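This document starts with one chain, in the form predicted on its own, laid out as structure tokens.
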Amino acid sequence: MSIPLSLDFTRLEPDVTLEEILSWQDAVSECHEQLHSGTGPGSKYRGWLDPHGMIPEAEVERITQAADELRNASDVLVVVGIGGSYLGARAVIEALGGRDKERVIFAGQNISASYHKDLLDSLDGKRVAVNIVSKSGTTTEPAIAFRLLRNYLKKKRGGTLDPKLIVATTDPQEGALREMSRTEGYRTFVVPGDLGGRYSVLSAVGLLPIAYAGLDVRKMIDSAADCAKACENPDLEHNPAYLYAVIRNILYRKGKAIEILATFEPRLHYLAEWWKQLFGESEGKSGVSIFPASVEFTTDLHSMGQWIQEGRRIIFETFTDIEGGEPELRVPKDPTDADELNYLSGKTLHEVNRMAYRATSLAHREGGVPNLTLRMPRLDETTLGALLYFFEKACAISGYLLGVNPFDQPGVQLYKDYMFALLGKPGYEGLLENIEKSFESEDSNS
């Protein structure tokens, strides 16, 4: 089964070899074993491994249908959420600019001000549809915004809300969003109880926004399949999701603490989001793992580039290269050349920026910085279907091999249980004190 995908691992050498490589064999060979049979940590939580069994095409076809409709019926989509709930659909639709791309706007995924007081601005005279997605429904971010937004459609409609246009993706059974779905009367879709946020956006969290916005989700889910059907296989010369894990790791014990994911298509801005969640909260444990990082270039090239070439050397790059399918935009030829440009008269920006990407690939490996490139014929529902389960996949094997558990994230909740004490949420009352002890410390210090 092939992919619309392929590894270049050329430029690791001197820092990785392949027979390095392959002497990892036994090692994915059991992390695969694990993960497919169910008896590694966090296994309960691998709904994802089978796009078509999370997502049957009755829920596709229900999905679709709602999109259409909620199309028809509004101007904008307000997709309300955090984390996983919205990152995967925001790296779609900013990556494929579907037909409806502007009228999709994110909201739930920060406490500013200054934001949410910009958005409901902007809402002003539009007929306006919402996608909460939150499991509980008491998540601070989006069940804050989730309250401005009803709020302020209440006002617009005189104190009512039309319950057509309020979607919320949630738990099956229970919590508040499901019993607020309930009582107001909102259409609701599943988030499957075997899954975490960041593995999601092939379910109904994704699914919805990006089929508002006019892509083909099923294209996606297909080709995701397909992936997984190529992934199937754990050997490491056939497998390049565990090809990937395994130089992630090989790496990372050779010293190389950061793993920067640099694009030169600013259209991949949110992916690279995506893609920090999804290595960040699931590698990020036990004092171990990469710290991913993302560039956007050649923008950072005029920023970062410098720290990169000569920096502290604990770096290593994952490149991204689209190969075909951009517009065939060109440099003119100016009959001055007074900005001597003249050698790039005729030559499409994008053959310009692919040999950018050459340059910066082979200056970094000669500064020090091993890298790798995943290439992708050309950006589209096929190509990002398999590039989602192929970061997923590799994301899963690649936590096994560093010794930790890929789908939990035990470490969120200290901030939250210190926010909520600080904001007075009954409960925390014996919580706060200490907090303001430690505060009369430190006051007394400084």
The other form holds:
Amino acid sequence: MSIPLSLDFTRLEPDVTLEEILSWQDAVSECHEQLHSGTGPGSKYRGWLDPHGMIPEAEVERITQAADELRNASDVLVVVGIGGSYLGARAVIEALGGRDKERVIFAGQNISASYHKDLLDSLDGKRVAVNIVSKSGTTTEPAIAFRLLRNYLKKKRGGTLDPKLIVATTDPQEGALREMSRTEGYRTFVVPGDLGGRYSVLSAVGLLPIAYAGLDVRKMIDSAADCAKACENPDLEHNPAYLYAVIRNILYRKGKAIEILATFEPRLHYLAEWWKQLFGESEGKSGVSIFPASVEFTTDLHSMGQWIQEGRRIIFETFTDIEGGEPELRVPKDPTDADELNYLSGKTLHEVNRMAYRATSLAHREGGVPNLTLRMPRLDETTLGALLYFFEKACAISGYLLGVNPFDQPGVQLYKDYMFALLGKPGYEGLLENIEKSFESEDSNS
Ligand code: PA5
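Previous: the form predicted on its own; requested now: the form predicted in complex with 5-phosphoarabinonic acid (PA5):
So here's everything in the complex, that chain up top.
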């Protein structure tokens, strides 16, 4: 099965050799078996493994129909969600949305007053639809943004909401949002029970906003399914996702505790954010884990590039290289050549950008930063569908190789509990008392 992705790991040596990679076959086979037979930790959340199974054609049809109706009835769609409930959609829309990406706005991923004030102001005079996405239905940030938006829309419409312009994507049965949708009559889509937020981009969570942005979601799903086939071979040498997972684990055990995802394309900014969430939330447990960071080159070559080239040697890099499909914008010839740039005239910006990638990967390798490259023929729905699945599969196996449960996020809870206590949420009175005591002892020590 050919997929629009390949992994180039020629710049890993001498840190990692092919022989060493292949010596992980037994460990990988065990993790593969755990994942596919459902005997590994977190096995309840493996719905994403089979893209077509997760989202049957009838559901895709319902999503694309809803997206078309919303597109006709509105000028903008505000997608309200946080973490896995918005990053996947944003990653795809920013990468591929072209001009239509302006029609999709994101809210509820922070609690900034200015962000939300500006956002509400920007809606004036527009026909607005809202897609609230929350599996639990109770996450504070999107709940606040959704309340602000409902309030705003009601005021604009003389005190009532038009439920046809609100879509809730949430748990099939439970949660405040499910209940509200019943009482207020919103159209709903389901976050399947066997799916965690960060693995949900190819369900209604990501697909409705992506379809609203005019992108072909079927192509993405089909390509993810092809990638699933290509990445279900337990034979490490023939499975790019497993190769990537193993390489990360080898480098980690050699003291490379930070992985930097390096893109040369600003429209991949949110793909890197999604990737950081996927790996950070999945692997950051039990005191063992690779810290996922990202840089945007060539911009960051003039800032973080120095650190990467000569800072502490605890990093490795994963580059993304897009071979083609970019606009044919060329450096023009200048008869005076006053800026001494005529040596580049006639070259496309994309050629120059790719040369920057090649130069950077070589320089960083020489500086002691082993690096690998994910190569893609072009950026489109087919590539992104495969890429998203590739990372999900690699993350699951890499988590198992690290010995953690890649499908839970127990560490996200503590800040939430403290915040609820400090904000006076009913039921958190005992915790508030403890927090106040610890504040008092901090004050007396200072
Ligand atoms: O990946 C995850 O599980 C999280 O990032 C969640 O997506 C995030 O916390 C939002 O949760 P919810 O969809 O319940 O509002």
